[in-house]
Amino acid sequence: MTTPERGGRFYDLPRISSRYLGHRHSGAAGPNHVMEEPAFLAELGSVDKLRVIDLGCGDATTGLQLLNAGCQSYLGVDSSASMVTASGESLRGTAGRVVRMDMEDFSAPPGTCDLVVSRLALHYVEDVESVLAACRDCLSPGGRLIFSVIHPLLSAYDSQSDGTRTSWVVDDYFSRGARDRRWMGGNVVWFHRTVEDYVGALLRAGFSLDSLRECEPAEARFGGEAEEFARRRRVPLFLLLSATRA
């Protein structure tokens, strides 16, 4: 087995970024589309005239959605060279920008942002509290943070094989820290935390929690595929938190 990679380095491995983007944009076959995205959009609300920062922006399709919805500005941050290239294609012809940077190194001047989003990225970060503190510092009064991560039940689930899952075994749930995972045909490091850990980190960073969602599957997005809908209802895959700068 090859050495697991962290964060952006994983997505720069051969064929990983193309596999991931194909998976993420695969419609009803992709859990992002049928579970995480509906929860994210339900929490998002209007972004009209908002200044937005997107941590771990990937191919910046979220940025394109936000710009089309009327946000004033969009800045994506990602440490993967492959994803920064893909995001440039997504944002071509728009005012959106993307910078290549580790999320752990992110900072912005106080009050220069109204909304920070981060979709399925913070579980790659070891020191999540420092990132959340940087988010709070850059937000204007009343500014919001919305982020999703791999659900802690899933990051505690141990699988060293590829393919469709038919069972899940959760173990060592309260053992925080790095977990090596076989994923997308490669080996990656996720940092496991409990639900309580994420909520506590938000509160300590100076946020008030508005909403916690476990991203229950949205039946309307399955196109009548009842068997896949039933499978996705078995185990939560994502955790989404929405908070306001206190």
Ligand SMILES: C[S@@+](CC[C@H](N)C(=O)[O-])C[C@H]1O[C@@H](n2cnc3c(N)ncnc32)[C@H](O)[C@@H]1O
The other form holds:
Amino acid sequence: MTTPERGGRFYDLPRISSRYLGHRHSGAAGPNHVMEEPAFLAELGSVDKLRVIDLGCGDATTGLQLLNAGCQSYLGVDSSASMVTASGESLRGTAGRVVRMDMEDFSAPPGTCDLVVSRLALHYVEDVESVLAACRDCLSPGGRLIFSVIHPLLSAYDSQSDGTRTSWVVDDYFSRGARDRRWMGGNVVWFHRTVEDYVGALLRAGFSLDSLRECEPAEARFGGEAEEFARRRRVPLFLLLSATRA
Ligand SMILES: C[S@@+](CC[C@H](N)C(=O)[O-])C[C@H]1O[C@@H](n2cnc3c(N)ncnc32)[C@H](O)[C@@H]1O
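Switching conditions: you have the form predicted alone, so give me the form predicted together with the named molecule.
Now the full complex is given, and it begins with the chain already shown.
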């Protein structure tokens, strides 16, 4: 097994970003589409005229959605060169921008953003409290943060099964920290935290919690694939939190 890569560097390994984006955009076969996105959209509300920052933006599919929905500005942040290239292509001809950097180093002047989103990226970050504090600092009063992560029930332990899983194991749940994972054909580091840790980190960073969602699969998105819907109902894959700057 090769040394696991951290953060955006993982996505710059050969074939990883194309594999991830293929998976991400695979419709009913992709958990992002049937589980994470419905919860994200349900929490989002109107983005009209909002100034938005997206941490770990990937190919900026979210940016394009938000710009089409009327947000005033969109800035994607991602540390992977291949993802930054992909997001530049997605955002071509729009007012959206992307910057290549580690989100741990990101900051923006106080009150210059109304909405921070981060979809499935914060579990790559070790010091999540500092990132949340930077989000709070750049938000305008009443500004919001919505983020999703791999569900802590899944990041706790890896039973390393290849192919379609038929069972899941939860273990080492209260042992926080780095986990080496085989994922998308490569080795990556995820940081495991409990559900309570995520909520506590938000509160300590000066947010009030609006909503905690476990991204239950949305039947309407399965195109009638009853077996796949039943399979996705077995285990929560994602945790999504929505909060307001207190
Ligand atoms: C699972 S992908 C999600 C991408 C996108 N948000 C989406 O919903 O498709 C995780 C993304 O986070 C980025 N990433 C991981 N760690 C990062 C870090 N420390 N700073 C900035 N970006 C990071 C990766 O490069 C990758 O694009």
